[in-house]
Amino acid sequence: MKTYFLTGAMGFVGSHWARNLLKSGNKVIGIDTKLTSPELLEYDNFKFFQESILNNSSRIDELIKNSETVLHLASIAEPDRYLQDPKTVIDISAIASMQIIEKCMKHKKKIFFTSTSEIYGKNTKIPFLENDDRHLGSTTIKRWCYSSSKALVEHYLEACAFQGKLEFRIVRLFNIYGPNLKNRVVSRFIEKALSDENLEINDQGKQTRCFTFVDDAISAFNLIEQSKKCKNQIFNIGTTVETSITELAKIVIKLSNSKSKIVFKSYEEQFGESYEDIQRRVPSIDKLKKFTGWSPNISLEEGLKKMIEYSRKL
């Protein structure tokens, strides 16, 4: 069994992975700014520090030193935050990440980094391969601060590995959803549908996404983390089934037996002027299949049913 240092341990994806690792008998040292998954504290093999990765450099250094592998998930992934607080997004996603990478090199620790499908930006070549070009909007558009921050960290990991000083694994996540998700399109739709409130959709809702259930993502994480073949590699993690936002809304309404109606709003009404959307976001997962044999198993309807059932109990 291993000892992992997990940043963002109380976040949506982080808490699911922490639980999975703990159930397998591993020791997890977690850090996050909030205690939002207190059930993790029931595990004797879990130790938690409630603080920011920006604040206590000596503590972070000690925790990395005392772990075998660093799982760096801490980030700000909500689009609303890109627009309201871009500096903090950059501080957490880029600056703190590079400080953690420095400490990993100092103590000769492996690092697993969760990047994002936002990396590809507005590239219209579908599906996205891991080595495809990036196509972003202007730096005056706040929406792109998250993608740029994650890309900078990817560049830094590659540069450090090129010098022979680091072993990494990078995953780019495509719309992960599941129980305990907050402030994202799937969770918002379910929350409103269960209350029979209107589901608000930007533009005409023709944008498509490939929604990936969190259990499938965690399965991929474990395969990548454990495989020596995946050393210093980047992988897309997602389904290849495209679903429009309007289709998603209709499915949620149907599965939750809701009386909700679909209402269309402009981007400007919801986000203001500093926002651009991505019309299609579809991964190629051929590389991940080749390296690990992984493929997603949970359909969108099956995953949404699980999430709706969970939400009803809250």
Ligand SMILES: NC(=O)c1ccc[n+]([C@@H]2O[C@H](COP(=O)([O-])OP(=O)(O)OC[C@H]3O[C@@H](n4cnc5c(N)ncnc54)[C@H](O)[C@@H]3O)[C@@H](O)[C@H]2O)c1
Given for the second form:
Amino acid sequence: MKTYFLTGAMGFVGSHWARNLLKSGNKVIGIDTKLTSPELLEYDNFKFFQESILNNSSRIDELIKNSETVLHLASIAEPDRYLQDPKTVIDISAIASMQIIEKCMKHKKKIFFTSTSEIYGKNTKIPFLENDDRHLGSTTIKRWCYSSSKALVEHYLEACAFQGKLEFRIVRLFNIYGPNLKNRVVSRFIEKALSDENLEINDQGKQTRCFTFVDDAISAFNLIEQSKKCKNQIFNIGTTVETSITELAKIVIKLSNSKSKIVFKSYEEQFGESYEDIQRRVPSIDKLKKFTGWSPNISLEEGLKKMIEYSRKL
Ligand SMILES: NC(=O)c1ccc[n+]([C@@H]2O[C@H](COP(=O)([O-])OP(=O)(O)OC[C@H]3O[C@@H](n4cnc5c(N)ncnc54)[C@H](O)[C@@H]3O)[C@@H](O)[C@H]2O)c1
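For comparison with the form predicted alone, provide the form predicted in complex with the named molecule.
Time for the whole complex; same chain goes first.
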């Protein structure tokens, strides 16, 4: 059993992983600015600090010192905020991450970092391999601040490990969904469908994503975190099943027996200024399979049913 320091412990992915680690008897020290998953406080082996990772405090230094591994998930991960608040996205996703990495080096702790499929940007070479190119737009297009922040952290982790000062694992996540998700396409569609309101789709809804159920992602996290072979490696985590946003809307409407209609909105109407979307995002998971034997188990229909059932009870 281990002691983990988990940043973003109250977030969607963080709270699922925390619960999984706690149930296996590990000790988790969580930090988050919000207290959005209060049920975690019921575990005796969970300690929680409601504060920001950005203040570089002596407490964070102490918490990292007292843990064995740092699971660094805290970030601004909601696409709306890349456009509304890019400064905070960069402060948390890049600058605070650097501060956490410095402390990991100081105390010789391993770090597990959640990066993103946005790393690959607009690259049209499908599927994305971990060492594929990044194709990004101009720095005047705000949405790229998230991808660039995560990429800077990846570079920094690689650089520190190259100096022999750090051990890391990086995962690039492809549209993880499940109970407790907020403010992303899957959760928005389910909320609207359950109240028979219109489901709004950007552009023509032909963009595809590979939706991955959170339990599958967590099982990949545990395999990667525990495997010595995965030291200083980067892995895509996702399903390879492509679903268009329109298809997703139709499935959600069907599974929730909803009377909702689908309406299409141009990017301009939705975002009010120049916006660039990524048309297809498909991971290659060959590397992860080779290193850990992992593959996803939960189909989109099965995962959506679980999420709809959970949302009905809220
Ligand atoms: N869910 C996905 O599909 C997905 C895809 C790609 C990458 N990721 C990455 O996975 C991680 C978890 O994502 P998520 O979907 O759970 O997002 P989330 O927004 O639910 O969780 C992030 C958590 O970080 C916390 N946080 C933000 N700023 C903080 C600060 N200054 N100090 C302490 N905590 C702070 C938030 O309050 C939130 O609880 C993030 O690093 C995200 O970039 C997620």
